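There is one chain below, alone, in structure tokens, taken in the form predicted alone.
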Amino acid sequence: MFWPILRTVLFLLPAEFTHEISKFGMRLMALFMKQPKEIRNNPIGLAAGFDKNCEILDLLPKFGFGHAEIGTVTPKPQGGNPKPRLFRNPRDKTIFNRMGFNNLGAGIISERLKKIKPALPPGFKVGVNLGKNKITPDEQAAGDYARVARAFLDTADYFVINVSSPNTPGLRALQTIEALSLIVKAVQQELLSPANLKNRAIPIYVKLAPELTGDSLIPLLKELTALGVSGFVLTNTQAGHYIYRGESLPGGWSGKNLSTTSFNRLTEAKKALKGDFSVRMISVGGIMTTEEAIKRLKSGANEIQLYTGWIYQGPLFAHKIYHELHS
């Protein structure tokens, strides 16, 4: 009953201010939760976006997450798009963002998880989400996503290649057979190199925007899974519009505004891949309440991803979702 009092208090304050002290809150909540000895049978996870550079990856056992993914990560740090450039709407029950990959880079990033990943407990995974400065031109992009690969061989526990940020120009412009083979083979090719010293097999999910659909969408999933990619993260954020100051800034959205066509999405994959359980799939977009959580995995859901949800329902949401599973 605390959270909807706190939550409008720091809605009070700008998005992305509010998303740094809630960082700062949650370490000092932290000292007050039990790190679990290892993690079972815990399907819930942390989308990318929330956990950019790797700064609270060790408190997410603790709020009650059996994975995160962090990220996304490029080759090179890069700033991402000029400020403001997240916003809530509360009222809906939504988020706009067009932060633009903003991060550290893989070099930092990397040897930040190097330190961080023994102290995690057993069980909990690690994904990094891959991406491509915005720089790079979209012909050279695989080397990005490579070279990004490459930086986490050793710690990564899956990799997810992300061509469907509405918040980089022309990154989406890659969800096609011919761009996406390129950079799915430029990364299983890390995974075959000296470099890969413990000789890991990372899996590989490619996360697909929420537009894609029909024939758009089912030739992509099974052009990518022949090629040997584990699964899909489905979806990312919803293209659209902000207005702001009387400017319309380009972005994407997430929250309760995707809930149906992110379980669509799920089920259209679901089922054009004709029940193939070798196929992994994460779930995200939308889950707002414990029932939609449920929902997606009973429908085929692996595993499934929270970011707007977390922040609406409060602190303790994984950990809802997690007992009323297992209730």
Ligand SMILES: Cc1cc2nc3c(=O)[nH]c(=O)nc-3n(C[C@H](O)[C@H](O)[C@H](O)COP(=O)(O)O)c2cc1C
Contents of the next structure:
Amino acid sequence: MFWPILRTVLFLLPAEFTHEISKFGMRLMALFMKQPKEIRNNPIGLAAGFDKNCEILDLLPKFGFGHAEIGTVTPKPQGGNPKPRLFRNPRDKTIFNRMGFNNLGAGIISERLKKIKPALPPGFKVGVNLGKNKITPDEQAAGDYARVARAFLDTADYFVINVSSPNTPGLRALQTIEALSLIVKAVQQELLSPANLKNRAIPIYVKLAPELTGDSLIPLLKELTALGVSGFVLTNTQAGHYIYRGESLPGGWSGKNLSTTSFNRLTEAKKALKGDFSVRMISVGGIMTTEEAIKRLKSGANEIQLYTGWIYQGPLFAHKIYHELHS
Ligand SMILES: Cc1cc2nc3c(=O)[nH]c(=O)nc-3n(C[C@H](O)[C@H](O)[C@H](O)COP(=O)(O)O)c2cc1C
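Can you return the structure of this protein in the form predicted in complex with this ligand rather than the form predicted alone?
Entire complex below, previous chain first.
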């Protein structure tokens, strides 16, 4: 009962402001929560975009998460799109965003992660979601992804090549075999370089848009797997528009409306890669209930991620899923 009331109050405030004060609220709440000594059998993660700048990562194990994806991180800091750029639609349990990769850049965020990582419980995995700066032309995108990866060679547990945000012009055009092969190879090159001091084999995932299906999805999955990609994050937000003061703003929808599409992309991908159990699937998009979370895991997701569902269900949602899974 407590969360729906607090949520109603919080939803009276501008969405991005609420996001900021929620982080403060989480820090207060965390004072009364126990940090797990170790993370075991916890496939529940926090999706990219919530903790873009690695501000609350240290709290996430307490909130029931087994992994978190920070970012999207771009090589240089950038401010993102002008505000307002985040909207809620509580009636449909959806969120609309057109943030545009606002983040502090690879230098600052990687230094933060270096400091935080040793204090995280063993087994808690940190993914770094890699992106390109808005001003970088698409032809030079691979260099941006490689640059961000280089900054996190000591700290990332996995990388995610994000070519599926609808809020960076031209980004989704990189969802082709030609463009993605260049990016994957550039990131793989970083792993093989002397800069990878510990010589760690960091898994590389690719995050795709929910609109990719059939002939635009399956060959991509197969060819990228053949290139050595470890898995896929399915899916990003669904491209659409939001009418704000008579103006139609382009951006991406997340939450309940994405649930069926995201589930379908998972089962489509599993079917296409049938028999290849080494390819890992992280399912994200519209996981709004414990039942949906369990359904994704039973349908072949190795891990799931929450974003909009966490906001609507409240801070204990990941715990709830975890307990349901282990009961
Ligand atoms: C405000 C907001 C910001 C986001 N930022 C990013 C981002 O920077 N990088 C990314 O890969 N996905 C980003 N996402 C997409 C989420 O990671 C996730 O793929 C999507 O929201 C679907 O999951 P959901 O329905 O549980 O929210 C963002 C989503 C929201 C709502």
